[in-house]
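Have a look below at one chain only, the form predicted alone, in structure tokens format.
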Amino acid sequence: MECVFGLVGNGFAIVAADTSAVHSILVHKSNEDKIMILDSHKLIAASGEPGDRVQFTEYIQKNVALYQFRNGIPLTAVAAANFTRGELATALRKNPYFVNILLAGYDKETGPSLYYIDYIATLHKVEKGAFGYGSYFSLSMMDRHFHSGMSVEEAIDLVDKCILEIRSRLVVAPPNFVIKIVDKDGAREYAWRESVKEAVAV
């Protein structure tokens, strides 16, 4: 029951994801970070089959780093989104990845951006987006409360409303979420919202 969602505010983009690693009726862990820092000013949040999600996001991360290493300049957010879409489209005709992606980035020239890329290689630039069962609730909350030019405080409040709605309405809701932000100061972890702590083996 994965939940990944994000939005663009005034000078920043925020993405949030559940942190549950689940197979069938088993929860393997509750602190799986599904939001990868692609480079200094990009985040990639992914949902889908665990193996595909990890392998594909690492593949994109390494290729983005390779481009910067070879050319001396980083990819822009739109270039990274189009590269990601291209790789998904190529794989779709060979060995498809079942992975849905929200790619958030910040460029000096164009500011913050959020890209919606699904497993059949559809690419859209959006102001808000979501994947997974949690999207039924987070999208409706964002439709109601989102507006352009939100401050960080307003955006975090909206993210918390989405998390609360998912926890209270989804029958097998994930307990923990991680929130990350990207702005002119870079991509970084913002906060965790935890209702279950990972047990420590003694």
Contents of the next structure:
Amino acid sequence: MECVFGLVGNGFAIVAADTSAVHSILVHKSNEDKIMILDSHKLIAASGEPGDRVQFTEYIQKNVALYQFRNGIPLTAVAAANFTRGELATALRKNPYFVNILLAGYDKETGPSLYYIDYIATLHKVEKGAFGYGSYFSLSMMDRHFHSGMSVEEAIDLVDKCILEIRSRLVVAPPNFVIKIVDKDGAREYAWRESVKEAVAV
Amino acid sequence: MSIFEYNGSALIAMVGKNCFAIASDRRLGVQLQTIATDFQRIYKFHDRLFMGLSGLATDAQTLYQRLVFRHKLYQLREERDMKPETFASLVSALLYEKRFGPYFCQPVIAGLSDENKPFICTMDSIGAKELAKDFVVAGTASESLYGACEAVFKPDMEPEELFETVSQALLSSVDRDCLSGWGGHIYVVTPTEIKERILKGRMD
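Structure of the form predicted together with its partner chain, given the form predicted alone:
To see the whole picture, the full complex is given below, headed by that same chain.
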């Protein structure tokens, strides 16, 4: 089951997602990157229907880029979140996308932010959020250890605690996770947490 | 589970002496899981008109965006704010437009109409207006809310007493409903000022 979670720290936002691509009982691959770099200072961690996930996040990414080309300035994180919600809401009663999204962004004026957008287009700004069965463990872990203004080290420690909890307590726990961070220096991959290496074809 | 109970909500609007109070809970949930404890359900359209939206959060957000759009256009064209009665008719019409594919929301509208007379009304998800002289309620805790409000309501309460009454009614009702709660958000509106207060209740 897909696990996505994230939190906001002191001048940064961090998101983690599992990296298994699963079809029924088969694991297609265990290094699937589900966190898309939307633009220089935004990340979208998405979980849900695999086709919808890729199609929808790419659609959002291209539209965000188009805005920047047309207007010469990038969208703010709140604007990107509201645009995403609008697209999900419009499609909801026609052809819904089954994608849950955590949008992490950093704006110079307002600092880091995290937006919870579920597949029926409910939008809410949060300090910590999670989707999937893993959320039962990661949200509780974060409720216990999270405080406002955590440093990167403290936040990564909390993320690792959540991953450990998911690995030990979720029955079909995904083995590998990717962690990405966004701060004033931009959005980038922070680390992978692998317990099963992807087999390489000979 | 009903679609109206997916996110969980509780709303009250109550009439006082030349004033009104509108209150909501603060929980945003996804069925049994709580996502946030600071969710905004009550929106201000102008200084004398407030609306709370209970039910499915996504439809509440969409409906709010459509209504604020219509109200802003009205302000530009008419060069004045919309009266609460007019706004209620607008909401009712917008909801009935989607009669065979409705928004899963129940609005609670509260405002001060001409001569500072308080106006409250609620409607169902397809726009059937229900005007009341004393109080209106909506949300997953509505049955409890009806009982609590009926028990403590008195006509012509002053703003401070109205605040106490609405707070007690809201908190005691949401404490019996697992899908709503995590505090309260209450606006007490008189012709001269708007007092916004956050209530701390049982945080579960």
